[in-house]
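Take a look at this one chain, the form predicted alone, written out in structure tokens.
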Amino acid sequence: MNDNGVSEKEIFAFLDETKARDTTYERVLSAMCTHPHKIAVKAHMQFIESNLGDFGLFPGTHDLELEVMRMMGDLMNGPSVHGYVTTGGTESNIQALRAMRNICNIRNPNVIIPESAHFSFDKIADMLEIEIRKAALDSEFKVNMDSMKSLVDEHTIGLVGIAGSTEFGQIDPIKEMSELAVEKGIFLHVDAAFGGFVIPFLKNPPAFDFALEGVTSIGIDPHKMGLSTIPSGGLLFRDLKHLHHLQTHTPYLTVDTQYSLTGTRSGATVAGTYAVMKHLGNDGYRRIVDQCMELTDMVVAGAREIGIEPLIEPVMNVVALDVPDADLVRKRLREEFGWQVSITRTPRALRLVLMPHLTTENIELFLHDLKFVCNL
């Protein structure tokens, strides 16, 4: 740190030359996340000093917090959840994992998810020394359920469902993992992390959330297709038992017990979230939903004119295209021509995600350089 301070109009300065290296929105077509709505900003700003670890010093901002839950609870079919808000899917899945092991208090626990779940499981494996066992995947990239029950044992305390996968934007079968969960008498947690806020808007969506008996948790995140600020997630449970496993004590604070993994929280993304989803509603969530299927429909439509195949039909925004040599035509459209795309594990392809701030422009540019890239 320097001795004397700089001015503010040397600082900013110095912050803006230093964000215009951060690449711009307008040529990504691989993050999950998104530019905020203008009113989540707003409202974030206002409410930025607000520390949720001791919510006892912020009421008015904790009964946002409450509203939300609420909100996300009516989007998930669950009248009345428990739960907070935390800063993303893998909070979420940390502390949906922590609080099975904590309940069922077993001897080498293990769960259960698809090879297609995120990578924050195996953070979980590491942290909490539980057993992570990866069913296989069917042809369309679901989890199997055969496989899935193969690998259940008496030590078996839950499965983890996607609804919404990183990779291919898949859903899997969550209403046979349910009835899986309530004939073994286990825990289930769904990731809808990108797809709780798509897959309610969708036409024809498939049960996925609370109104499945044996969904016990789930994680959502407002900061990807919610466009509330980073980082905002949403960590929802059926039952307060889960929450009651996962306190600490707090003693010098005004409040005696924590639930959450974080000790500071931020009020900030709670007001933003909150702002969010009360200014937009389902009808402006449907229209933006609308909105991003539509340019999932055209690259489809643009890649297969230029003989590019995806590998599944798009479930949701999220587009894996079989292009020969996927790791190459990453490399050119990214040096040749700024666009921002990654590549799936396996098989390789080009993964896109059609997120609220791309437009048809910006798709008939890309399909134009994805020709060119592709020599097509």
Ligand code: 0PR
Contents of the next structure:
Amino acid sequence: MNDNGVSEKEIFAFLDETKARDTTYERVLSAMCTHPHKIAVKAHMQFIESNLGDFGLFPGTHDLELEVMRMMGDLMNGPSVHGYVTTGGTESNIQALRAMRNICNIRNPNVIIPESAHFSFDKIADMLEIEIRKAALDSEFKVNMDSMKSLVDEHTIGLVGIAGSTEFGQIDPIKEMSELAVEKGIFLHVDAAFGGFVIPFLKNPPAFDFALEGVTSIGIDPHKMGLSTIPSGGLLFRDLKHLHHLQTHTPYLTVDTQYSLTGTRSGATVAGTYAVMKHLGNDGYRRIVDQCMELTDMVVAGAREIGIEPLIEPVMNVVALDVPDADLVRKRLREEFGWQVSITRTPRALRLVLMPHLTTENIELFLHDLKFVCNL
Ligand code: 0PR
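Write the structure block of the form predicted together with the ligand for the protein whose form predicted alone appears above.
Let us now look at the entire complex, which starts with that chain.
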């Protein structure tokens, strides 16, 4: 560190320059985050010093968190859920599986996840001493139930279903998974980190949430399609017992126990999430999802016009385009035109996420450049 302090003016001149190098999201088709809603930013700033790690000092923010849980529970068809605002999908997945493991308390536990699951489950395998078994996918990139069933044994404590997979935006057959979980008496965690703020607002959404009796926990991220500030995730349990099994004694705080993974924990994101959810309501989110789905349809129609097919009909605002040599196309789109796109693992296709920061003009330009890069 420097010995003498630097003036505010100099610091902000430097920060302005630095921030100018960051994305403005205009040409970003690879992210599952976006500009937070301005109401969320305002509320976040108002609660900037709030620490829910010691929530006895912040009873106001704690009440906001309970209200956020209630609203998310409502959205997920769980009228009386228990949980907390996490730092995102990774923490929600870790804590959901940690709770299962602690409740079961058996030797060599395993959990079955789809091959399409997010890489946070690889971190879990490394951290939690739970064997993570990966079930194969069907031709539509949903988990294959026969494969999932064949992996279940007497050490299986739970299943994971994805409602909005990272790469394909696909929804697993959560209803069948719920039946299997009930039949075997095991847990079912639904990773709706991305889809939680999308699926309820689609036309004819499939059942994927607490309406299914086997679903024991859900992760849903406000900092993705919820338009809240980073880092905000939501972890919801059907049963309070799960939260109890995550508790640690905190003898010298104003509260006796803590169930979060992190100690000091931002209340600002809770305020941000509260504000944007209240402000938008179901109607506001439905409008945003509608717009993203219109862009998705536009991409698919435009791609088809130039002879490129999607791997599956998009279920939500994630599209995988079957272009020849996707890695090269991605590289050229970035280097020649500044587009950020990503690639699915298997098969290697061009992956696009149509977030609220994109416009029809962006997509027209993108399709034009895609056509050029693919020599079509
Ligand atoms: N579960 C699912 C289904 C996800 O898609 C993700 C993240 C997670 C869990 C983990 O969530 P956190 O990253 O909040 O812990 N999916 C994207 C990914 O990792 C997130 C992302 C966001 C990627 C912004 C890029 C980006 O610019 O690929």
